[in-house]
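So this first bit is one chain, no partners, the form predicted on its own, shown in C-alpha cells.
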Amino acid sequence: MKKAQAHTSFLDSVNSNFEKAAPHTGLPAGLLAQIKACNSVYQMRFPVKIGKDYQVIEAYRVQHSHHRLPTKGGIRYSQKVNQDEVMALATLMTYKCAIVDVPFGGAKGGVKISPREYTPAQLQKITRRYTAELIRKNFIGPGIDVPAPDYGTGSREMAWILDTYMSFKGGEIDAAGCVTGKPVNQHGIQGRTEATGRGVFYALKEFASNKDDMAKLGLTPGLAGKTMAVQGLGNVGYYASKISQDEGDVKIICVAEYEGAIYKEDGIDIDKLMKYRKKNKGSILGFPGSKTMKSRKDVLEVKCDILVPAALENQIRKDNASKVKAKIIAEAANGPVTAEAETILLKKGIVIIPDMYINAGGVTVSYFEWLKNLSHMRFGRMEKRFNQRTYHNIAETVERLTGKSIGEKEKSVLLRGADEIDLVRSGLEETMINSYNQIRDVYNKKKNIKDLRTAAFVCALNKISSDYLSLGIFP
C-alpha cells in the first residue's frame, strides 16, 4: 500500500514562490541566494520547572536577513512550532517589510508549547526564560532584532519580555524598543492590537475600489454587500471581520474556530457572537440562527465573495484546492496556502491577495511603535493643540467672513485634532494604499507576471537588492 503523499513544508512553498519570482526581477544569481538565504538560525532547549517537574522547552529564533537592522518579527507559541516553519516565517518577514518601506531585516520566534496547557505563571516563566535566552545570544535588542506578538502571545508576553530585558539591560535609555506589541501603559502603542486586522480591511478596500479588477471577478466596485467567511477568530480574524462589517459594511455569512464552524445567509454580528462564545464556555457552536457545519474545515468551501483565512500555514491544499468557491481569498494568516494549491486556485479565476502584503500592518504599526519608543513621546503631543487652535481660527474667519454659524456638531469634526491612534490608522492606511499601488504598478507592467503574490516578491526583491547593492556587498 502507498503511503499518502506529504504535504509541501511552509518553507518549500515561500521558496518555490521566490523562485517563481526571481527571474522576472534580471538580479544576479548571487545576490538572489544572499536575499534568499536564512542568515542566523539560534535553537535552544532550556528548562523550565512547572510545578513540581522540569520540562525542557524547545524554541527558536531566526533572523533572515541583515540587509537592514534591527531584525523584526513575531513570537509566536504554538506545539507545531519546528525550525522549518520558523525560518518561512523569517523569510516572509523580510519580503514583508520590504514591501510596506519598513526598515527592518526580517526574524521570527518560536516556542513549542501549547499555551493552552499552562497557567499565566508557567507562562510567564517561559516567557522569562526564552527572552534570557535570546539576551545571552545577542538576539534581542532595539537596534539588533525586536520582537511581537504573534501567533499564541499577546500584549502580556511582551510586557514580560520588556521587563525581563530591562533587568539586564538596566539603564539602557532606548530598552523599550526592544520589543513592540506591548500594553500601551507600558511603552506601547495604540492601535497595535488590532493593526493586522485594520491593514487586512484597508487593503481589500483598495482593491475593491479598483472598477476593473473587480469587473473580472463579476464583482461591483467597493465592499459594501460582499459576503465574507473568516477562518480564525483570534486577534487577526477578530479585527479584519469587525472592521470589515462597521466600516465596510460586509457581510459575515461563516465563522470558524477552534470548536467548530458555524453559516448565517442572513449575516453574523461579529460583536454579538464574541459576546455568545463567552457566555457559551469559549465556543461559537449553537449562535442563534445559525447552522453548525459538519467540520470546521468547511468554512474554506463556503461560496462567498471574500475568503479570509486567519489561523495557520498549509490550510488551502492541493486536496482542497477545488473546492474554494471564494472570488478572493485574503491571507490574514502567514501561508495559508500552499504553493501547489495557488497553481489550482490561480487557474479558477480566484485572486489571491498575498500574506506578506495583506497581513503587514501588524509590522507596519509595530514601526511605528518602535519609531515612539526611540523618540521617547507620544504621536500627536506636540501638534495636536496647535491644529486644534488653527481649525478654530479658520472656522471663526469663514463665519465672519460668510455672516453664517457653523453647527455645533459640524465644529466638532472640523476642529479636532489628531490623537495618536488617528495618526497611526492614518499611517497604516497611507501604507497599504501605497504598497499596493506599488504591487498593481508591477503585475499591469510586466505582462508575463499573472498573479499579485509574484508581483509582490519581485517589489520586495528590487528594494532588498537596492539595499546590499547601496552595501557595496555585490558591486
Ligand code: GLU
Contents of the next structure:
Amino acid sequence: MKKAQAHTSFLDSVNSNFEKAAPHTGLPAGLLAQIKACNSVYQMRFPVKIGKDYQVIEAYRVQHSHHRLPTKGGIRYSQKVNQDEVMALATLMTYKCAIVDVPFGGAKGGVKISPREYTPAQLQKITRRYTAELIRKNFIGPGIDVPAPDYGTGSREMAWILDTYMSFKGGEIDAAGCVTGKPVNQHGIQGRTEATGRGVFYALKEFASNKDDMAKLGLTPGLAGKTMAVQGLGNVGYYASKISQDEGDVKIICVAEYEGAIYKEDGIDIDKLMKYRKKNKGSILGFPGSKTMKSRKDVLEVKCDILVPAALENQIRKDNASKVKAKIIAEAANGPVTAEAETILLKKGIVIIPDMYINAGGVTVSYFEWLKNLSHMRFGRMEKRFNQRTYHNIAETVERLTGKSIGEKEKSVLLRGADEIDLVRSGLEETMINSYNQIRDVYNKKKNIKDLRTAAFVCALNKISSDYLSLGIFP
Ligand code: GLU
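And the form predicted together with the named molecule, for comparison with the form predicted on its own?
Let's see the whole complex now, leading with the same chain.
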C-alpha cells in the first residue's frame, strides 16, 4: 500500500507533462484531447508450449496516434510489462517522432516475460506467435505499424518477426519494411544498433556547445573533461557512454548495472569494463581501481556534471530527487524522471534534456532503415564513386595549380565518398542538432516556459496539430 502511494503511474506522469505544456500551445481543447488519447490498445493472451507445459503469455501492442502512418515503436520483453506502461511508451513515441521530424505515429509493444528464463528456441516460439497475433489483427505492416527493438529485445528478435511476416505476406514488395532494427544482412541498416546511444552523444555535444547555457550551470563549454554517471549498460547506456568517452573525451566516473554500482574518480574505461564483466561472471563489481557503492541506486546521487539514466522508467522520483547532484540529466531511457521529481529537480536548477528528444536517435535511424527497405537500395550506392572521382579531380587540379602534392594520408581522407554508415551518422547528427535548436528556440522565445521538456512538448504538439488541421478535422 505504501509503495503504491509513493509515485503516480508512468502514463499519469507522461500525461501530466502534457497538461503542463498544453496551455502554451493555444490549441482548442478538442484537438488536444484527440492528440492525448491512445487510439488503439490491443491486449492479447496466447498459449506457447514451453517444455511439457503450455504457458499463457500476456502481451500488448498500443498505437497511440494515427495522424501519420505507419505507427512506430519498439517491443519490450520484461516481466514488468503492463498496459499502463505500454500506453505511456506508445504515447512518448508519438511526441518523439514529431520532435525529430520522423513522419510516423507512435506505438509500442510489450510481452510480459523475463527473457532470461527462456532458451533462444523458446523465445523464438514466443516472438513468432506474438507476430502472428499482430498479423491476424492487422497490427503490423510497412504501412500500418512497424515494430523495433526495445528493452529485452534486439536484432535477433526483429529477424524472427521479419521471417514470420514474410511467411504470411511474402508477396508484398515492401515486406522488409514491416520491422526495423533488423540484422544488417537481413534488410537492416549500418549504425542502427548504436543509434540511440550515438544520438544521446550528439545531443549532449550540441547542448554543451552553447557557452551561455553551460555558464548558467557553472560549466565551461564543450564536453571534454566533463564527468558522467551512467545507470544501465544495456544497448543505450553502453553506446552513450562509450561514444561520449571516445569521441567527446567525457570522463565516466560511475556506472550502475543490475549487480551493483562502481565509482572511480579518474574515469572508467567502458570497453575495459565490458571485458572485465564478461570474465567476471557478468558482474562489474571489483573492476580494478574502482570502489563498490552501497546500492546500485547510488549512481543517481553521485556528484557529476552529466547523469545518464539509461535503464527504465520511474528511477528518479519524489523520494530521491532532492538527493540528485548532477547538473545535467540526459534521459537516455524513456521516462526515468517522474513528473513529481521533475518539479524538485527544476527548483534545484538542474537541466533535464527530455527523453522524447534525447533518446530519439533509435527511431530516427529506424526511419532511415524503413526508407532503405522501401527504396530497395543501400544508401550511398548511386553517388559514392561519382563523389570520389570528383574529389580526385579537385585534388589533382589543386596539385597542378600549386605545384605541390597532397600527402597520401591526407588524400585518403579528402577523397573518400560516403558509405551507408557515414550517411546514417550524418543524418542522425543533423537530426539531433536541428531538433535541439527547435526546442531551444521555443524555450528562449516563450518566457513563461521554464524547462526543456515543456518546450519539447510544445514543438511536438504544434507539429501534430498542424497535421490534423490540414486534414480539416478540426476547423
Ligand atoms: N524502442 C526505441 C525507442 O523507444 C526505438 C523505436 C523504433 O526504432 O521504432 O525509441
